[in-house]
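Below you'll find only one chain, the form predicted on its own, shown as structure tokens.
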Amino acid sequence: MKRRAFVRSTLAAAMAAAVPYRRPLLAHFQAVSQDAPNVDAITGDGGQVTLSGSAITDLKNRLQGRLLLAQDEGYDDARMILNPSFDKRPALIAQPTGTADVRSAVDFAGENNLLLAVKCGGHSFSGKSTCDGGMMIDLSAFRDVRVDPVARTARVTGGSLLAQVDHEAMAYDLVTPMGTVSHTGVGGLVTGGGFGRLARRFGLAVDNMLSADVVTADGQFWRCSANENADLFWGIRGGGGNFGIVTSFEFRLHPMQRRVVGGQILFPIELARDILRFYAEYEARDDLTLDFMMVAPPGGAPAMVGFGVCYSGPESAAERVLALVRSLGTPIVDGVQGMDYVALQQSGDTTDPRARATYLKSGFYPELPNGLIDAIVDGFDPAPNRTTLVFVQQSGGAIGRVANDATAFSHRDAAGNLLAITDWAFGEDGSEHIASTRAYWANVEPFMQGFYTNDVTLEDTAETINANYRENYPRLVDIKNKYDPTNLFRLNANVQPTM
């Protein structure tokens, strides 16, 4: 009897619990059966188009993820990127949860010739991951990392962030080189090349990509590798987002201990010239990355110069390896110590200048002659109402042991990627800060040979972008003609089709 009573009461409770959900569920089906309002939008060539409510509703019904219009909850959060200077309002935002959703969203954009932006981590300095009046495909709901510790590979979905890759791989003492700010999106970082703290030892992120799944402009799904659709595989390794949306990456993982020696060591700004001369002449090693930096914080704090350090060799040898760096002077800041690699990867997150209004110029330099050293030091122009930063992503090592035409990334011969960055409080007039950075860059630019695809600016013309791909440009055009002849994917370092 007691058992029967228990069963009856359990069933009654379950039925009662189900009742409140009937109304919202019914309301959901009623909502999707009603057409959305018509929406005015912008086409890729700048024209006007009106999207019918029935077409928008049909797309919404085909997505497992959300489709957001301007009046919807979550729209304002979804449209934002890390550089708030670009406060744009897409006509609609698709948030795919899988490849099927990506295909449906791309199909819709192509059928309506919409201006299309793709957002992964939202780190585009020049605002390429958002748009006014077009369609944004926001991959923030499409994040997953699966590590195979036996095969030493990782499968990474298109919207994933670097932090997820580092976290999952390091659980098995495995790693693949991935950026320097953990909330960067894998998709944007990798397709442009993928610098990171371990790149001198293990190569760029593109050098560790084994295969990828891509949705191209016609909504088709392609699996590509060195042996399958090899032209597309070559193009997405340095050609940026020109050819489609990568929905899944497969990366090679390398054995590495969790603990590295890393952090920042910063000296008085008066030592800048001596430190750059040391940087130009010291004998670099693959297991040590030294990223030069010269920074003047806002508020009038003293400017400093030094390095961001990552040494991934035996910790017992770290003091010997870093002895030359420590001998440069008495540091103002010395945070170089043994630490978890994942913690080092996250160490720049809170100070990432892209949380503020930001402007950037960048370029690759093949060597660091005295003339460039003088230009870097003499033109440095700090001000109390902004952050002024000059930074180098060190190249060489394993990066330079790959041929320029082995992947679409063609700057294997660079010694480093020099960046001049300023940021200021959002809402303030940034014209003074932008003008200062441009004036600074005019003095160092004669020493540069091209720029990092991921750092393309609004000032870069088709001519400068084409030249930046160097000898790889004609091959990239052929791939663009094949996979995106209408230039649907144009908000990037754009390779324009010729068909």
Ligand SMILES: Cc1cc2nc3c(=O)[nH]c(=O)nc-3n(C[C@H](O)[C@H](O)[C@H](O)COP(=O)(O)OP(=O)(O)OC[C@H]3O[C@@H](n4cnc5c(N)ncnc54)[C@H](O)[C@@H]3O)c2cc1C
Contents of the next structure:
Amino acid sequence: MKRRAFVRSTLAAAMAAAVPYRRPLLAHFQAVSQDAPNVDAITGDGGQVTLSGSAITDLKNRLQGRLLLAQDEGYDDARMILNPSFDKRPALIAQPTGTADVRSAVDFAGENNLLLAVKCGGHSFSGKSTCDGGMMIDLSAFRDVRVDPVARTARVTGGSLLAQVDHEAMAYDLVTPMGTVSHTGVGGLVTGGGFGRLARRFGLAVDNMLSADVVTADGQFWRCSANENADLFWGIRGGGGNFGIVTSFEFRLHPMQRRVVGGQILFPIELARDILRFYAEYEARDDLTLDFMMVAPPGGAPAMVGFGVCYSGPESAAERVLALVRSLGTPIVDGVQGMDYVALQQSGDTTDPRARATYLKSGFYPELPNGLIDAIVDGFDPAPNRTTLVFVQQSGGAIGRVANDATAFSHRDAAGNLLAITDWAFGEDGSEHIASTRAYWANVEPFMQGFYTNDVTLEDTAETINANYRENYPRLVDIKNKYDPTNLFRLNANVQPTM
Ligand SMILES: Cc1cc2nc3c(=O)[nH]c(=O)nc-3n(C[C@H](O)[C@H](O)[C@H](O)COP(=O)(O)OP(=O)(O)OC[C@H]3O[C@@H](n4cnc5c(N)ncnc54)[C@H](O)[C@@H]3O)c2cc1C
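Alongside the form predicted on its own that was just displayed, please also present the structure of the form predicted in complex with this ligand.
Once more the chain from above appears, this time first in line as the rest of the complex follows.
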């Protein structure tokens, strides 16, 4: 080999050995040779802090994933969440590719007391997964699902989406209950509870969590399960993102055939009262989920009432089981049919997620008395320039057979989670739509007992949030004091530490 060629190849080999696995060489040398600029940022309690360029460069060099500042390519995409109304600009965004990166990013946020947002699927209705001036840890580069078909378990990394879990598990005719829109994040959905089409049969997503790995505010790594760090394991099953970042979930899988019977059946809105009376009284089964809905699409088309249906029992029995729903009237839409479960799970996905701004109010109701039925029907207020949707995530069944204090999710006694949702074209003034939803909610609210942690709103206060955890609140405070005494993880339905 000629001398110059030998020197080049030896140098290349030495450099390849010196740089971290998978990091492009050029990016590495740019990172170490150029200090990032100083960046002004916001602390958790709203103070100002200047992050030095050398500290930012040091963090960048420790990460295998990217660290984005406002001027970097990819920053604008990374900072967005599903609801475009939350058009916020974090001072820096870390995109970990693994647990080591999560630890480095959390360490950095903790050392600098930064306001910290954690984003998985970005579905937070109240914009908790982004922030102005703080740090965002965006888990979207940390997505992986591995199924063990023999043990019937799935290992799911903390940034994964529901679609990935359904897809991988169903390849073995196995399933674990997740939510109903497949681009929702596992990280946010599961830590708050996790309602879905199979929850009456197999429980909430938290009820199927066997263990988890968590990075807490001091950058420490914890494995937790019923037998190991059981307090943390209890807290992350309903306490939301209060205690740290879950880097890996282990779920129990259940055998289930791919083909289920599902879809929407919708009747004229005039039947709303009768259909709600049926909903209050019919004999519910675990293998049939009926999510009630009243919907008026934008554009002025007639409003409709009916159900999102998922029947996961034997298909040969579906006609008989669903006869009670079909006998409610002559449907305008009857899309309930045998279909692939994964396709049903994707049927509510949004194709242009950032085109619509959204506002929501929600609450759990323990029963459906006539007064509540009247309030649900009478206040329904469609308008052509918005979607008006009233929706129930049906509860009961396996969800209700778990004690309120068995996990941090404390609303096992609910019959359903009632949501009033509106959306409108992003960029248009939404104040009229928000006002209408609030007015609607004022009439149904007296019948509600608390709300789903994942649907916490900007109007909620420390008082409403604490009360909502019910008898589980003191235990959650103890866990918060132990694992996050400085309240680094505060952008959530926040349990404030008392230490
Ligand atoms: C279109 C739509 C459909 C929905 N459908 C359902 C449904 O069927 N069933 C249901 O139960 N809920 C549903 N929800 C509500 C949903 O559970 C919450 O919005 C949930 O927070 C979304 O999780 P995410 O990861 O997508 O959200 P993000 O906005 O990314 O995160 C929300 C919060 O979760 C926490 N978090 C995220 N990842 C982690 C992690 N790895 N470790 C620790 N904390 C973390 C953080 O505190 C973060 O602020 C729906 C929401 C939307 C917008």
